[in-house]
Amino acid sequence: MNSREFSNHLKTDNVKINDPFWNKINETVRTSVIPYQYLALQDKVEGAEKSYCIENFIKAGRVAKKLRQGIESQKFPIDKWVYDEKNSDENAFHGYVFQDSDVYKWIEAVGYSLQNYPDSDLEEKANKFIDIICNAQLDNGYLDTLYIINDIDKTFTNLKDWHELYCFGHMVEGALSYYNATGNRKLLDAACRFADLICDTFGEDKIKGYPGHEIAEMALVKLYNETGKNEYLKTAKFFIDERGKRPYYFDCEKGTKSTAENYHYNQAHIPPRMQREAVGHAVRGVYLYSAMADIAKAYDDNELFNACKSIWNNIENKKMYITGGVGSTVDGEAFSFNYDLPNDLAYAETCASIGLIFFARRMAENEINSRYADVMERALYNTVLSGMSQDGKSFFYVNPLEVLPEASNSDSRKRHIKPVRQKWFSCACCPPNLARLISSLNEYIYTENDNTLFVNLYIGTELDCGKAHITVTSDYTESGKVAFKIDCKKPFTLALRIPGWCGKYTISEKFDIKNGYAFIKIRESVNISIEFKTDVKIIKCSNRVRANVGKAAVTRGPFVYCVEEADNGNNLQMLRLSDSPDFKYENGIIFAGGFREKEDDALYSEYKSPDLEECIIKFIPYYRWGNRGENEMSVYIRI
């Protein structure tokens, strides 16, 4: 069997989630996160940082109306990363240069939510936003509020920094989600007009530029898949192929001359086909790598796929936290050097783990290998879920593995580490990104090709496809038990992922293991039961990770656990796991035997064995930390 066997993900309308763990989270996103973000985008959340997002579209709509009437609009400088009332005119654009993208991600989340849970009131709210957005579009299809408000003559003159193509990418993804949910083409038609303008502007005999912040590439592939218009796919491939060529386009834009080191941040230092290591801004990186995997599949391009595979290996084996977090340094929100995974300085942006999930699914669609879904699951159940509070009204941008509130408040090196979730962010990429991923989770559970249905995530679902109608009842996160009721329509092969964390399992039917999946021939309707043994495990990392020498993490099933001050007192560094911890699991909590080292106030003294007191150490799932006020937290514990 050739392991590079293509598959496609099943779409939302084929898969309905009904799962004891995920139902509650989906309900929180639907009834709390999406409505809360609707208010935040309009600056109606008291005490939260301002978004300016909808305000900018309203301003841009006024300018667009003037331009259509032949009236010249006042111009403002385009020279900053972020604009506010203090540094710019009240009539100018406000917010970050990519502020438009927040509402597009919100609309995408709404679209997926409506596919799962029809809601006329929510649809009406989204339609009002879409009307405001489309009113701002220019006659030639261009739509970016920064340039429309401040200076339309400067469009496409700074691709490296000012995010026009990035905002376009999110516009497309939001438009597609909303169209598929409602049949309303208004935003999709606007996105296609903008896409047509981009295809007419960029190419071999046109502008040889490419996005500074990637996502347009992924979006154009999606738009091609929806419309069948080949120009969209060709332009996506052009952006990939042109990136990193010399002379650097970003130098040509500015009339400067740079070395490769200047463009690691943008993954534009060398052509993507030559890249073998994850570098630069982590979110940009995983968005690029996702698009590379898309193009590798669309063109059956082994050279490009091999580059993806090398980058994947580098992330999974040398640059990923045990929680599925990536991008370890605050300096550039970036991938650092190999094995540089500090706990208390970790950046691990929520968006980066979401992008890693995008990359993982696309790699799984290129090649049969359970490792991709293993990472998808790790990031999903840990870093992504950590990104929002249990009530859905506050969020983490950064997901550290160790927190000391005093350090966050006093040490400038750790100011990015927040001991409590925030109501909103002026740079608010993470909350709507999280909402759109969880709302579209249906599309990450299964992939299929002509002969085989692959089960990548064990989430309770009703699945209907050409092969079968399948009801999955899942207690995966608690007991590890999953049941499949298969009403067969035609013979096919069912491929069940064996989770990387699982050492022992039972499956009620005969199977063959290939590339981490258990393959079962389905010739008639059948019930299949599975049990994955969910033992508590102590996991160490490479001793090349300096922060964790002499420490380990505790896991159970897909979850990484942590200790919090609320359960274990302060000075968590004093805790030590026993050699025989006698783990006990109760309702999501793990109790373990251990010791607390007595405090020593002497700054220096001659070494002697420390005084230890026996104690019971309480562990909670990492994604649940920070829901009980400001307190210490640590994933790794001394052993």
Contents of the next structure:
2 protein chains.
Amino acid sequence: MNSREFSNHLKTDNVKINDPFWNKINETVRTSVIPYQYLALQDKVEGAEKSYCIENFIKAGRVAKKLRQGIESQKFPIDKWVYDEKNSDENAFHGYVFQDSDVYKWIEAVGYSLQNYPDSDLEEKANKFIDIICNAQLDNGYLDTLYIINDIDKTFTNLKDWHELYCFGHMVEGALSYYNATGNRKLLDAACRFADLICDTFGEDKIKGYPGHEIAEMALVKLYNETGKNEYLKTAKFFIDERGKRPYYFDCEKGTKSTAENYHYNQAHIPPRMQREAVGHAVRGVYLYSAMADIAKAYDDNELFNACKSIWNNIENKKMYITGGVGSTVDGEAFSFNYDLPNDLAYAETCASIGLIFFARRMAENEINSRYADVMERALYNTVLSGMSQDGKSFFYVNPLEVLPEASNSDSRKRHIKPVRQKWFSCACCPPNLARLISSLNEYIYTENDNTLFVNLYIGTELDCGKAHITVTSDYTESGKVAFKIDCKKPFTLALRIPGWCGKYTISEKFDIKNGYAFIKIRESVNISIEFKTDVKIIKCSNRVRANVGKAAVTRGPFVYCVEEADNGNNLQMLRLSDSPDFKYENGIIFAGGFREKEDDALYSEYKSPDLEECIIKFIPYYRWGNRGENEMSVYIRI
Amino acid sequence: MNSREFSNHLKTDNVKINDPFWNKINETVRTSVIPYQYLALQDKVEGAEKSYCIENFIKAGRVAKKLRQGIESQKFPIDKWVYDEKNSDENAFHGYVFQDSDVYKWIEAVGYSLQNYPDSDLEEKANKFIDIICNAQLDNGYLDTLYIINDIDKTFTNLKDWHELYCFGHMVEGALSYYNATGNRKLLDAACRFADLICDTFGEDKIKGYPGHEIAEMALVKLYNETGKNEYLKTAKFFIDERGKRPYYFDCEKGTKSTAENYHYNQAHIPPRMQREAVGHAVRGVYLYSAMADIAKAYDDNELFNACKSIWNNIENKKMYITGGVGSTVDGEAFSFNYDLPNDLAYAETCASIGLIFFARRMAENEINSRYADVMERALYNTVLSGMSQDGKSFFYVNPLEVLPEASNSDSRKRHIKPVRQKWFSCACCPPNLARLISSLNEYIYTENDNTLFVNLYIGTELDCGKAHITVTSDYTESGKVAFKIDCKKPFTLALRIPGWCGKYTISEKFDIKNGYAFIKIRESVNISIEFKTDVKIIKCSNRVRANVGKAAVTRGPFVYCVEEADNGNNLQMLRLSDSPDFKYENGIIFAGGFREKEDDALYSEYKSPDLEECIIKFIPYYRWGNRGENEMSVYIRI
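Let's see the other form, the form predicted in complex with another copy of the chain, since the form predicted on its own is already up.
Okay, now the whole complex, with that chain kicking things off.
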């Protein structure tokens, strides 16, 4: 029996953001991140690691031309995860095997951005890239520069490791965004040709493979939604149904014999619909789970949805940092075991939290429950935003909850934890992923079905749907006040998410609470004002998490806070929060009464209650840490 | 100005151990560890990793014979750290580059053991090994099976990595122990011939190299002490004086160019006498520091002693676990930065604590101060003893202070932390090192100089020196009571170390306290009874150590205690010790009043004081942990 209630997210063309908090961030992405990445993709940023991304497409274009002319091209080995100028021929492919995806992500961000802010100059730049990309496409639709440049005879022979289907997925997502923004079909047509080739290649009675790094599944569902071509949806479902079946396809293609353990990393140890726990590479995981939720909805597939829900429960209740970070171990950039959420060894990749947001929205579209948007908000306002510096020019890949620069600089176990954001990574998945998520934020705010408009995030917007034209004015991140000005077109129900963090709130209209939403019947145009009390809260992490016993975190509204050395001196572990401190909030900063232990002289001494000095502890929002040079940081503090 | 006061340790032939605590352990080493290792060295332990040690000597013997006959021998590359049956020719050397040292350490243990417990069968076995070893020695005295088997033309061309001088050091130490026990000179003569070759090879106007892994320095001092041959002492000093000079010898031999940072690992970044901090591979470090202390004493070299003292201070005050473990990071098995003493990521190799004991005794022989024996005792009764199972058949290489088996089993960052002791390691430095230390414990108890006999450890013994014949009856580890029956030969001063852990004690004779020792003038035969109050103590670790804020450890006498899951259930982090608990001590076990937090339902929830249930917490001595199968363990507990 199906008790689910489906909904769909509103798209960018129906939702315009106008929000004091987000305008600034969008502006940074638009005026700083996107132009910066435009240069980075072409290796024009001095001092940054080379991308090779556009260079590869240009090389591939040359090879494609030769192939069309029937001229044999020189071949190079496809045997590595990364090809640099030292370990590969100068005419061969360079960069990571998934380097193509960077430009697709950039185009996706550009597409969303253009929908919000038309910009003919930017459009022209994107068109040039699209020309270069399409030039590299083969007549049969194939397009992956690694294989085109290095050895076209090897396509689709190593799905497990070499990311062809991953790059394809990003191509589709970029193409759709750009088409929706500009109406320019060139890249979309190319993506469809590649999609057609993939649908012809994989399936029952064809190659029974599936992607090593998931995303094609999600992308094919999107492409189906845009084009209505059933084959795309069917192939997405095929990838999910085939995954994890025995004998393992990844073994078949390599002639190896592996156990389930070997494929946890790829979530291919058992079929997805039998999975109950989030395991393996976290980004791959959340991308797969997102697609599973898509397919569960498209086919009204309860069994698959139950798998999604078990996995969701596992993440939300046992594997997610308070900041919405997931994938706590550097070891395979992966989900660790239950309750293993170390602060100073965290991985919590920016991309994994972005993928968690994808998963969350899709779960919300499968079932009405505010928990999904709660997690979406937690990840967005904390780990995702933390991924980018205030000026949009440097990025965190890894988002720890505790940092001691000395440890990061001298300890190989913590080398992944950077005490300051980096300019650009050769493995630059996070910065463009951030750009595309923030540029497409419009699509995460509202979901709707026939009767109801669900408000999942409280961001100032102008929105237009069949039910109403609505102007939302939001001071959510500061005062918690939000105003809805509704020009009603026909009666509907407005469902306002009550944030999980909020204990007290007022809504100026009558409402019923169900599944975490306040349902308000809208029969005519009306103004609604809401206030979510944004008291500072002290939050405890379960004592199952070893790193956090005896400690607590401070939050306000959607923001998790942290202490930094710049404000509180070094040795942050010596700080202690009072049990019931007098919090003072001022311009985004929280001041709290607390204590600092006097430093112990001896390494070991007979125990006595520590000497404490009263002090004022200063907390800043987690997403703003690391903008003042190398220094200690901690989310949790002793209490 | 020299304010130091030298002393010498008493040797095994003057000190017989008879102690309820140590008899059992000695017996285990004698009847279990030594016979077990005898088989292991010959690859006769089923299910254990192969040693190849004796096999290599046999192979080398064949090659040596050919060389003597002028027959060319087949050559094999010397290019790896470990040679197994897969990556090397079956006729080539197998095992780690330092595999020879295992049999030397075994012979050293056998020698000490024979002094305590004559055993003709064991002696015969050792003689057979010695024959095999000496058979492999070349006419010029050279003896390292890796080079003899694989390529004799390459000797002394890679001092940095391939451990020839390390194996030589262990050969000398084994030979000395065996000669002292049996009067059999065969191995000692062989060692001297090798030592002569080394003295002819290294020095001013000769090769200006020094060992990559220190120990030859210490061994040459010992050999000088036995033989009186000045060349041995001079070469030991040369190795120390030459180390760390620019240009780096390790660069010269390889044609590389390195910075100081590259040689922290080998303590060769700057000359030892300029060093002030313990850095790099911990075992190498403490072996070097031991030799520095030897040379500082032999040459009355204050500058070198000051370096030793700075390094000692750094270890004792900033880099040593409460268990006497040192070398806190798996990253290079090395000393980490100051105050970086993580519990669950600890390395704290058994061998490093053994080496710390070497260093401690040598510091005590340079300067009268009880701090050195305090550390010796801490390391001995905790990390060193923890290295071996109760039955002497399995061993810890790594000695963590907190273990969660799930983490060790699933997290690569913690893969070095074994939740149960292992049978034998192919890299088996720790088990034979343990055997030789415990078998030679007699030599760590007393030091003396002209006027004074210093008691550093309280172990039941019968001892004979020029000053007196003394019978020590000790119940130190249980009641803290020790009795001295002194048959005085001539007046002297007895200096009793007051253990650092002991706040209250009684001594039946009049005494003066100086430098941590109680000095008693002995003019005639007398019985002295001592009681060190062995109250259970709660010890705090400095709040500079992040892992331990808000926590404490429990100790009694020389023992650090820990909690295990087998006694206290899982989730040990939920336990809390009362501020002033009522301790009950029974048969080595401590019971304490405390609390257990109720498990939190939610991963994140608004903070409230935790629900506590009263409980009795059971502590066992740290050295006895891990004898009841895989389970959680923690030294520190919340308070």
